[in-house]
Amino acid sequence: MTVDVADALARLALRLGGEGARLADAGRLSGGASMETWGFVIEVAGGREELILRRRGAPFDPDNARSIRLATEAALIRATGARGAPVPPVRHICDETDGLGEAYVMGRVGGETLGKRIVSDPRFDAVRGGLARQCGQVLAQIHATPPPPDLGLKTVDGLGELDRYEEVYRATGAARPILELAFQYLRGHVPDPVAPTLLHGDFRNGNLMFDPDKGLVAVLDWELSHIGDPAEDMGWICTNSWRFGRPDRPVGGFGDYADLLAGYAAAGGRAVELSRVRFWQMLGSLRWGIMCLTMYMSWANGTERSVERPMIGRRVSETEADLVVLLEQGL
């Protein structure tokens, strides 16, 4: 069923702002067919409120290995925010009367999310040196958050991820020696299990909001949250694909491993060995490479016609170059 989002937001403005409130502005910001992000403004007698609507444009797929409902996202944002993590304030979780389908509303946070600007724009020179430590501190707050009960979050471990992505890789029919070698190496170096924690699941430069004066001000995009090894979140932000042209700065293109780990420890996170982080970093490059490969294959076989698919698909060679370096260095 087609939803007139702007019309529904006009009605929601009255619900959120009360009598006399009106929708002053609304527009879609980004998102694909399955997920939409809208910015809108509510005006009331006392002023204006800038908000973000996050809604699912396609039916929820319970068979998706990492998919969680938007109400679950909102619950996790609230829970981690209560532990001190910088997150947007959740203003409202939509119900049937709102006519928006599966959706929630959060306050708009000012800042920058474009990774290339974070690593190179002079506006961030003053805070860039402290960003890796901040990321470690925030990850400790997220990992210390007890997941709200009955959310049904999936549990992930290193061996399970290798199995899952190798199955995806084999299904493509591709034969890429570097990916084959990475699977073999990682299977021989799976770290011992640790007590699992709540993970953001996509903690990386590009999903974080930064301010030129304050540094990290908001953690966004919680749709891949799950339970697992805390080093997984650390390894993902260290994956070279999220360094935006600064391979010399392993944490997000702006910092060093030592600062990330020091910030994590200072905020109460339990000790994490660098070798464990680098295992998940290597697995991150392998995982992203396979995701890029499947995006290209979906375009090549005609399933997807978006030009975005083959453009992202080209990046599989980038991940192979990353893996060669990591394999030479070892964990």
Second form
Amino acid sequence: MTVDVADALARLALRLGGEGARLADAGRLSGGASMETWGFVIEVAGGREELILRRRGAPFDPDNARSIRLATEAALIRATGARGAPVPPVRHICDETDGLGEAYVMGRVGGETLGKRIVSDPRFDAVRGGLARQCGQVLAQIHATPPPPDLGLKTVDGLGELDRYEEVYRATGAARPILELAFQYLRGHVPDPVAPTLLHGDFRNGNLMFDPDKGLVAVLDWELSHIGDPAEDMGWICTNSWRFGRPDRPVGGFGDYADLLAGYAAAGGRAVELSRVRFWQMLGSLRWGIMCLTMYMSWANGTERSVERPMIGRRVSETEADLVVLLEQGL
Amino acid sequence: MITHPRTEELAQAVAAWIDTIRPGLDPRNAFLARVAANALATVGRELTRGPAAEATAAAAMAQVLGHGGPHAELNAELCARIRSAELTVATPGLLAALRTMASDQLAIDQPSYRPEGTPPPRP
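Can you give me the structure for the form predicted together with its partner chain, which would complement the form predicted alone we have just seen?
Let us now look at the entire complex, which starts with that chain.
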């Protein structure tokens, strides 16, 4: 079914803004084949409201999808926001009358999400030193949020993730000695189980919105949220593929481990050992390497035709270059 | 080898042409055009550096495995012996060999990437 999104947004403007409300500046901002992001404005007599529509453009397969339903995503944003985490305000969860399929509307938050700018643009020089601590505080708020009931979030742990990614890796038919060694090493270093918490699941530089004065202002892209080891979220933002050319600053390319952990503890998070974060960081590099292989495979088997896909396959070597150093250093 | 032009020069010429038309493209195609130009740059690097990188990798793997052979066979055997845990991070020479292989591959795929352990850029 093809949806005329602009047309549906005009009707939604009336529903949300009331009689006389008018749609303005509607346009697609970004997104891949499956997830769309639209910016739009509702103009009413008294002013204007800047909004974002997030909608699924392709059918959702709950059995095989790694991602969660958009209504679940919106519920998690509301729940973590209520605990103090900086998130965009959810304005409306779309239903059948909106004719937009699976979608929700949130308020537009101003700020920067491009990772490269956060780590190197002089506009962020003043706040950069405090960002790792802020990330730790916000993660503690997210992890302390009781997951709203009946959302059906998946629970994962280190060993389960290794099994899952190894299965994907074997299915690609690739023969990569460094990935083999990373699997073997990580299997021998799975940390002891901890009480699982709500996780963002994709907490990294690039999915976070930063303001040059206030620092972290919004945690975005909740679609991979699940239940698991709190150190998973901490390790993912430390994975070098998301440091944008600043491997000397392990947290997102802008900060140090100690600040992340101190911010987490200061906001009431349970004590987390650095080696546990490093386990998930290393698994993060391995995971990203396997994801790059999968994106190449989607081109090789004809599912996707974009030139972007095979080129992402050539990013496996960045994760191998990182993994070999982590294997030398040890956890 | 065919010269005048060499293969990498053909790739270079096409990449340069893509760059000239990029400004006139819509944002999505401008992005894909940049990816396409990068792909051709990778092809160019692989054509010039690939054979030496493969020979170095084969020599490094032969050292660890204790015998020589074609690159693909050595690579498959190395994977199998790591998977069976016969080779580990403690195996003398293994990590050094893997580091050389990773670094040569990265120089072809993404020379601007700064791996884990790289010191900060000079101001």
